[in-house]
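There is one chain below, alone, in structure tokens, taken in the form predicted on its own.
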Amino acid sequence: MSVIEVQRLTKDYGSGRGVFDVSFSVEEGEVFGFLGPNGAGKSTTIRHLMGFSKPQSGNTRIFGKDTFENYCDILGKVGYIPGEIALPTGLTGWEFIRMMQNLQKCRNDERLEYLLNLFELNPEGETKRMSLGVKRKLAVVTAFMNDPQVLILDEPTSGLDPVMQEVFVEFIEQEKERGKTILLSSHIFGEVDATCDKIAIIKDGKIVSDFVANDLKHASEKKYKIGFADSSVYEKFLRTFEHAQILDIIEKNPSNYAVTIATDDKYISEVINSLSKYPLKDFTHIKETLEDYFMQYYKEDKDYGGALH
């Protein structure tokens, strides 16, 4: 059962900017990831599926209703991280819990004391005194304290230090357990390769891919470098197999005589016998990474620079 869906979501706001045909879903029990650097359309899509703004086309649905016509009734079941933390002035943390608690007509104070220890929040401050990372941790706390079944999170641990980005993530691991459906939308590496089941890559408002995380883990296609003896021997490889059926040559090194190779799983033993006819410097195995595969969406950018690690 799809408990998040966004189906051809469109919001143009010129010059390239918003989100077109932007289209998934989120079943139940499941942690989706949406990755890409700032600006790519994250937070946009992420305000529509909230029902802070209505679509030019397309719609956005939780639990099968759409969202800009319920709003009301949506933001009481769903716990939501926004992207960027703007507080309220004038309350102390406790205020605007205890604010956040009424509007979400729920108050388990059990839950909301095992949030505050867990993520180490003292929140009798005010809050246009807290730092961001006291900010981030309020609003991980509020969205959380009423135990909804649907999160929809915006960089979340934007703001928190290391080690609290680690209590997050396991945090969320925890949540998924218990079955919550999550929406982590993101550009760290890291927190959704430990978390998500789904992933779908967003690039200036597209969706460029979208997979099973598993499936990238245990992809059939393996990636080898291989080193040759001399350059005899490196161009005699590369005659043999430019066009062979058994590998792929995806890139060349002639200074350094090695290449490295792309071939299925029900070909490798056909590749190292071929290899043994060859003297060889080295055959390595290439594991490739979330963010290697992120990578060959974003690598001709130039302003990508440092907003993904």
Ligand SMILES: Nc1ncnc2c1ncn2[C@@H]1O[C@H](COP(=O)(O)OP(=O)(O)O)[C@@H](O)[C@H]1O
The other form holds:
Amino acid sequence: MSVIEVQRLTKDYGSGRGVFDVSFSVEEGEVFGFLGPNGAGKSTTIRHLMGFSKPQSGNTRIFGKDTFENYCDILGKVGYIPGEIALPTGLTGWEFIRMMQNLQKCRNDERLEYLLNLFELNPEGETKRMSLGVKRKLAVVTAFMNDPQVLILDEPTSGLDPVMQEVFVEFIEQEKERGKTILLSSHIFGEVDATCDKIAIIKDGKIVSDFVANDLKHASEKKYKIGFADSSVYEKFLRTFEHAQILDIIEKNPSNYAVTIATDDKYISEVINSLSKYPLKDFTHIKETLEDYFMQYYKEDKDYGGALH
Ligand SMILES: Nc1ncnc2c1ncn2[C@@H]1O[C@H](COP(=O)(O)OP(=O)(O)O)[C@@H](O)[C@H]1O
Ligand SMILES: [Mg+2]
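The form predicted together with the named molecule, contrasted with the form predicted on its own above:
Shown next: the complete complex, the earlier chain at its head.
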């Protein structure tokens, strides 16, 4: 049985908004990355998973229990960081922490102390006067303070400064080592790439890709950039390999006498053997990042810069 299950979840808000037939599962001890730009449907999926909303169709389960029907039970067992933090007003940070401990029916002061130090959070003072960054830290600390086995984190690093984002990513790696089951939503490639075992990409409310992170890292098809000594060598290579079985020419750069090829690992000896007959200037492996892969689904997004907007 999977720890987290979303089965054919649909919530149609009209005009193409919402989530449609979303399914995925997270096994015990796995870190699952839920990646997509703003408005893709991450928070909608996660709110249903937390049992806050009733699905139009499909269902969501944690530990095999329907989350909408077992909402209180789930709150006590799952650490949750909401996408938008709305803290109750009229409370100090400490009062909020005590309130959450009561709700979670658990108190682990040693763990709390550790987290306050790690995230450099001083919970004195009223929540309404806290900056966004401090509010986010309070949400992080309260989600983790009772050491839950399952964590559902909706864009947990948004609002944190870059140093704290790094602290957070390292902390997630430690939590993974400790066997936690984690769902992490994000629009930032780097943090998902650094932490997740499995990744699903959501776009316009639908899952467009779902894969094991290592499969992508160890994909047998690889890309190489080859620079030739001069134009005659470059032209000769093109003529010879235009329709070759062992490699595909995916980009030509005549002004630099360079090409980018894709080839499968099983052909690499043959490719290198053939290339040894050509005078080369350089030969470079092009690393396919998660970001490159992700962009295949987002080609129409013009102005991204390491993150999707
Ligand atoms: N309560 C709601 N009523 C109407 N539309 C909503 C509601 N919640 C979300 N949406 C819409 O559903 C889509 C997905 O939103 P959301 O799940 O918040 O995306 P994400 O978390 O990936 O940024 C958006 O187009 C959003 O405007
Ligand atoms: Mg969101």
